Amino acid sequence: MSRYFKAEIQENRPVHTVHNLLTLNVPVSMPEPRPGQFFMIEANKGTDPLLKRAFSLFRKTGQGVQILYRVRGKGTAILKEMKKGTLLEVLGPLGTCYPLPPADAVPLVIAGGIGIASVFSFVEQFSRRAIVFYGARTKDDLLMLDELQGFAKEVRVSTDDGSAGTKGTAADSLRHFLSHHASPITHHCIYACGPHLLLKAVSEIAGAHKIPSYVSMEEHMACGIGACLGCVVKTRDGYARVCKEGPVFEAREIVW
């Protein structure tokens, strides 16, 4: 089954003033994506920028693909002028996606910034059973809180400056519910994607209470099909490629 196809965009709004939700018509022959894969987008029609850009899915709904971006260059500066109609070139889904749970385990899902955009549709998947703890700069760099909330078990906000939630960082609110909660921690199972420092911080949390966790790690592709090896992280079986052994990975096997 072809994993390359066109798709017509059906909607590109604006949900911040650099964050824009991207709605994809794509073909019915395309391979269910599942949460914690992603995709690769022509950004541009020519040839500047050449290379397509990778984007985690956010979720699968029966309008399409939707994708959360931030624009953060000229490839998603251009993309997000892209109006209602037009055709892209897609490859996709790829990589690795978050694995279940065991069935009687509370899944613990961590999300930096525009990591929300990865662990989206796995809480929806786990609707009303995920604990989400969710941390960015300022409150109004939390994107998708109010539908977020609206299916999580639970949402542990935090940002920087202290505008919303509790001051500090998501890896400080997943340590302090470990450290003040009742239950056995055993029955719980980490999901993390964020920046390295913060997949890092959880890591060394899950490791000190010996919890299962899987990070999604976050780095530039050039391919997005383990050609070019332009994204490798060192693992502790060697170096490991982002887009086809990843992005998703136990976070024991990652050398931070």
Second form
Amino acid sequence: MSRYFKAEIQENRPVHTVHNLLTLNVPVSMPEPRPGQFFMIEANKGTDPLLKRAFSLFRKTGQGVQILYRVRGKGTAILKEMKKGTLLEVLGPLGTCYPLPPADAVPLVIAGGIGIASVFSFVEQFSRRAIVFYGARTKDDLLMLDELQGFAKEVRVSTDDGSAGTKGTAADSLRHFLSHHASPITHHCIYACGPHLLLKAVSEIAGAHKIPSYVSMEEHMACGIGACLGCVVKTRDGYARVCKEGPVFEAREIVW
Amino acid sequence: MVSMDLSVRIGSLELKNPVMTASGTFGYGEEYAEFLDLSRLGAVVVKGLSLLPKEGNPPPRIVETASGMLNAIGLQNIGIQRFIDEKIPFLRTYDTKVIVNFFGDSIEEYVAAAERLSSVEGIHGLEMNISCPNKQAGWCIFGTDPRVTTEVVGAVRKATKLPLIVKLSPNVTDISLMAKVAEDAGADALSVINTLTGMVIDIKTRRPKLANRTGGLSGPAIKPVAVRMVYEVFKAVKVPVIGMGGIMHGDDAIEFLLAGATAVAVGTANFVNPNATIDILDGIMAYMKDGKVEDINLLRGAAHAI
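Given the form predicted on its own, corresponding form predicted in complex with the partner chain:
Everything in the complex follows now, all chains and molecules, and the chain you saw is the first one.
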């Protein structure tokens, strides 16, 4: 049962007013997590909230698994208060990962808001090779930007209010890049995580430019292992489970 | 060490212990096989099947509530034929009883489904879900109108020799009446209870959170209602009752047995802890050991003695 275990909180520190970075000591028997996968993590003190919370893998380090999360509801508010040494029930790693791009392709990585948590380690995997389009509401919502700039080939920042980078969304930034870029677009492969509308826009842009693209979808989850059928999204083949067939899907498979 | 007899009978079906899975919360068994030994379970009850595959409801399909969750999956399933081709061979490799939950949109569909499932090796019992809308009648739920319940259970009874369990809806005024009706129509056992219809409204958007608007409430929040209904049904019928509704730990299961259940089914707890069924079985055994209870059947209905 190496995908169901108790993990000890090693660190749970704020990185921003509403964002925390959680580091968990995980057993050595846990399968190696890959970028794009997620964990179901206990975030309660009883039965309210009842279900575990799904969080993307942020990064695996020598110290354990790291989760970057936004405090949004009851569960994450409880999680934020949990101290070092607390034992949490964890299920994972779960779901599909971002497929590797062809050897000669430039990964174009789109992150919207907390979507950065899912793509961060994917970018890290390709030292100085990926171009990141990172969008947030304001400059204060840009997380881990310095670290990202340390290993990405380039980070193109955009904010809704124009307080950092260009004004607009990460999709606007991607669209502009593809329309003005000299190198053949066949050398690109797109990966995206963020709000539904952003992913839809990215999918449309990728389709228009005929670039392979992968998106990480989000839905409410109960079990995380494909049993409850609660987290489905509409695909060309009917409903697919985000926890099992996803969370990473080929963008063209999704019925937006 | 005191010897402990955990075996129970559901009609002609003998289970090695009283812990079952609740339909719709355990997939087709294989989803959980990585986390526990299915052979330790009294029975695996698989996700509800219909004759043809069913797509289910649009998302969002689930929403959390205080100590519970609402679901509106809409009975999505792969259909009976794919289940027979793809899932039963796997389940046959385990030493447990396999009970197939099924449903239809009409009495003819219920009958056809029961007949098809009855000829399959490796299926030991059937559980009828009568909580779905009756498209023939246009308005009622199969399990809420006594006349329709009599008709559909009676028709299925004639169509199968397998042990027949009827899963009762709690969304009725008098569940003991519905239990009696199902028993009289030929049920070998009753599952009590299915989910309670509920709704959650998003106060920001001022709209229901589920795409289907309403859903079925499950989890610890419904346990007292379920225990009460098992208690009432136990008094009303002679057939075994399978208790379910918010069982999270061994002590919860014991409550259901004391209320009159012969066996218990674990549902939403599987989502919280994929090993919940085994933890609950261990909890039952610990209770029996502490209380020097040698036969689990001695617990059944003990709360009625006072």
